[in-house]
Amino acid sequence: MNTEYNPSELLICLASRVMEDGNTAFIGTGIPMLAASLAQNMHAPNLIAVFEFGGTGAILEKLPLAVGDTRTFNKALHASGICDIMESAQRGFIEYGFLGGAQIDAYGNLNSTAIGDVLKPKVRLPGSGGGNDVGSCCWRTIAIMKHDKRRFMEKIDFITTPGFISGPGAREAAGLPPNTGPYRVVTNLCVFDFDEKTKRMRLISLNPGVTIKDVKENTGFEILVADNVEQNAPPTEEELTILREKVDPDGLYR
């Protein structure tokens, strides 16, 4: 078994480890799907994966290609539609939301709408989809990002998905539910949480071979650093075997 791994495989494994058995998790297209499937096959067999187009509690035996793929209903506990799923999040029934984006700031606000002026953008991105609903209503959101200064910015071009907006109390002032918001940011360099007092991103663990200096040099804003920065374990042989042979044998996302 080749135990060498690429950055995408590391991201998938790190995101999978965050998923807890028995919890509900809003799963998006791409890496979150692989992470959820890996978690179901490893440590979280009772993870309830929730998909935007209505599948709740699907068993991810074959990798869906998108959130609207019929495989997101495979052996599901419940099959409904997008309105029911979003209402479930609004009513507080979904614990985790896994999100991506092109840009993120220190407070966990995400941009997946446009690069540059939103009225005359340099690049038009896919847009919100359910990203705003997930970030607004799930109890804890986890962003999965490639890490560089173009993505980790002091001020993002547009807020598609609210994080802690501008700091303590800002989510509540905007009318969002209390005790919700960003929980983790998982990148190819490290993992962040958010400081309880300032609501700013805080470095808590480093990926193999990465230093605190590396993280700072690739981040466009000043980061907080935990007193005890841990080291993330590399993907295990078991994780890589399941990922490559069972979760994504065709290498669609790796």
The other form holds:
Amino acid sequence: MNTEYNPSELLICLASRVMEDGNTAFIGTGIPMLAASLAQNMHAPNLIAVFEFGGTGAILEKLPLAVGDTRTFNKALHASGICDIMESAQRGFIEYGFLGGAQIDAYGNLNSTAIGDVLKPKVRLPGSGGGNDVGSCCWRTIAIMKHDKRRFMEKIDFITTPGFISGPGAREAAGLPPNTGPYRVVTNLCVFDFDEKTKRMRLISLNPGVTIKDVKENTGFEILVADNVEQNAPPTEEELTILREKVDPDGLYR
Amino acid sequence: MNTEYNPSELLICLASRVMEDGNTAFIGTGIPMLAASLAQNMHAPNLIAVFEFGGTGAILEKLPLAVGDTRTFNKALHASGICDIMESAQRGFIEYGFLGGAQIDAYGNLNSTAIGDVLKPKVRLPGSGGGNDVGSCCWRTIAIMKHDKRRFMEKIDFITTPGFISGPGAREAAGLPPNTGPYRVVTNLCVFDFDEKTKRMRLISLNPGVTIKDVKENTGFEILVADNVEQNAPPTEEELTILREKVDPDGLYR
Amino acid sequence: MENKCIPILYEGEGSIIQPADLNAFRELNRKKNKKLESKLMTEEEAVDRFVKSGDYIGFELYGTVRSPMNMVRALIRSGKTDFRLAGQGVHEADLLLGANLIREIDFTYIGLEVFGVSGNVRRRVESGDVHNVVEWSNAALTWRFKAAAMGIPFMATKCMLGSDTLKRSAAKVIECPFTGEKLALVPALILDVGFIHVNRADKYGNCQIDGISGFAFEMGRACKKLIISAEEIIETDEIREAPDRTIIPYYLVDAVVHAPYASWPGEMSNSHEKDVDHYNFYLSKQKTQEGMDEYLKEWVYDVPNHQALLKKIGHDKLESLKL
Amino acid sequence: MENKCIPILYEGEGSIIQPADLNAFRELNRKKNKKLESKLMTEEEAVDRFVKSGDYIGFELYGTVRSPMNMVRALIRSGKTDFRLAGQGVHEADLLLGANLIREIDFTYIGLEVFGVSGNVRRRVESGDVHNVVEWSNAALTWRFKAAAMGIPFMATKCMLGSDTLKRSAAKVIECPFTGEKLALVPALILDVGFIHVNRADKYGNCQIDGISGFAFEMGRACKKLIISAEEIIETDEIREAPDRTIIPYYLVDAVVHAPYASWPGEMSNSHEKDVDHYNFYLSKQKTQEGMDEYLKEWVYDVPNHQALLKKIGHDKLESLKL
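What would the structure be for the form predicted in complex with the partner chain, given that what you showed me was the form predicted on its own?
Complete assembly follows, chain above in first position.
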């Protein structure tokens, strides 16, 4: 068994570890799907995966390739539609939501709409999709990001999906449901949570071989650092085996 | 074949004749069910019967006894729920709606809520049910009523279901969809339509053996009378045969 | 920006018997157990654990069809009282009113279908035992559930406009900010406890309903506590084989009660017919309070549970009702 | 009564590309043919009869799954243009943008899923060929269909609050007249023409979908004209045997096109897999306009119809994709 791993495999394992057995997670395309499948095969056999277009409680035997493919409702407990899923989220039923984006700021706001002025964009991006809904309605959102200065910015060009917006109280003032918001940011360098008082991103753990300095140099805003920054364990042999042999045997993410 | 008929049989035949082939009708409990089934067996094989709790396009081989019984979706084209049906009506899909009530006024407003003051009722009635929705959203409503002065009143105690409310323009002023409202009132004595100008009930045809005087004596408000009052044909032998042998073989309505 | 607003043109005079707090509902939904754990229990245990006096309750059904009468009978026997009711009902509401357990009603329809006005409704409402009645249409009441199920505080509709039903409701009429048309807004309604009888469920509460589904989808998502009774209990594998047949997923459910013939004397689609003889007997008894009291004593209070009831009805009778 | 009103706290700066006239929609729904008459026709006939340049159009699908690509290709070949689009899409929107047929978009997501940003989206939006873009979330767009399907002019939601998505939408933020909380109101959206691919339909347009149903229920009820394409045509008797499986009833439908492999190169639940080879080929071509033009010429313009396309793909390839 080759215990070397690539950045995607690390991200998948880190995201997987956040997922809780017997709880609900809103799963988007890509890394969250692999993470959910890995979690079901590891510590969270009863992770309830919820997919945007209607699948709830599937057994992820084969890796879904899109949020609406047949595998998202494989042996599922419920196959409905996007309204049922989004309304369940709005009603408070979905604990974790996974998000991505082209840009993120210190408050966990995400941009997946446009680089530059949205009315005359330099780069037109794919848009919110369900991202805004996940960020608005799920209890705890986890952003999975590639870590560099062009992505971790002091001021992003467009808030597609609200994080803590401008800081403490801003979500509530905007009318978003109380006690919701960004929970973790998982990157190829580290994991952040959010400071209770300022609602800004705070470094809590480092990936193997990464230093606080590395993180700072690759982040376009000032980061908070937890008192005890922990070390993220590298993917275990068990994780890698399951990931490569069971979750992604075709090696789409290698 | 006994060609004598009772008042219910006459009402059923009159209501049946209003139903159009290849059009939609919102069917309530009782006489409308028999009328719809008779119509499907006579002139309207493709009458699309719509039942409040979700049945659309059933073949009424056996008489439904309630708006939610299995027969309301017997070989139906669609079995959904009350929201789908009511929303289809609100969206304009249902042409005819059948209504009943304890009291009706000259504008076709119906009371099925309370006799006397609703806050201290002399008689508490069963309430709107879907009646208000049918009267609000279907294009043309047909009330089926027993005809006497305590039911046909100048002023009813409570408008459960709006007819033309207080006259021309009143439905539109209240915000109800344009071009909707009462179409016919079918009674054991006669059939009314509504005068284009005043929106008041107008006698257009008399049941066999009934005179205009009879109608006036049994109506608690001044009625308009069409220039040519027609005679309603009595139930035909064919109608009675189908009604008794096929639609209601158990004689529930005899 | 300039000071814009949407005119409120009219407000119904009825009270909001059960105001919806959507943020509290979110917190409650968050805490609901998402684990796959058996919720099988008896009617008595479900009532004991999840219902308390004064609760706002509701039953999903159509007339006497698919009605969780087993739960109604257990509720009456429990001694709990002073309920507030989402009033779209027939026989089940009639029993509760007959037993004088209801104080307030969001009233859309409580009657006896083709048999007309109910003696129990008349006695309880006319006497003031039910001290607060607010009127709605069937669609309006269901859309109130639907709003709650969607996690929003109201739904707009054209229904009820121009009627006294509107006047005695708690709806508000506004001018649409997009089209200028008049609309009634009806507030979300969240039940303290909802009761639904289904064709089949697994032990976790994943439910299937055959044919039409009334307002099960909406009401099932608008309850703080949801008690499911099921004609049949099936394996979860069967649920997983046809997940598009699940109408209520397990995580909404607090109790699963296995109860064949739960709707008796009413009918159950694809399962059994109405017991016309018994229903006619009931119709004759409910005319007077004395008759009703006798009926309740013999058929509810003196029958300890649903199994005993089925025994009392008798095997031959039950067999004869089968579809 | 006193002068009450609901404050409008904020209005999005985006325009309403397709304002909903619900009374006109009612009239149109009233006139829709309710008779059971065959609506079977080809893609070309459906486009010819029911689509015109400038129409506001929309496709129901999930990613590349269950996508009516047959209709998209027929649309491109028809020469009709200047469409306005409900923008929840992947490959189908990409082809339309590649062919430069779109002028305005209610944009929620147009991309290539895991493959990211689409070259066609970038070229058309950044150049201004698409001259008006209004932003929404997926839920907001679907709830706009749902409002239209319900016959009401708006839906309330907590989504989009606090974001620039809201700012560039046409939603309005109000203070709830029941709870005081902030809500975004999103306006009903009625398509001129909607396109939905289903697992099976009868010739009248009664449709079944297996498993998840995306937004077919809502969008199917929010179209002035609805074109159904079906993997399989079945007898109406089969529909009548399981009416609870009907998701779109015939009376909503204007055309029924029989088209196996309609979603190719995308996948169809319970039927066939994605053609990964072809999709990768497509991904490489869409990077440049030249590549895209070549792709469109070879795989759309030069292929007269869906049957010819299936022949061009080849029997062996199609067989290999079967589930």
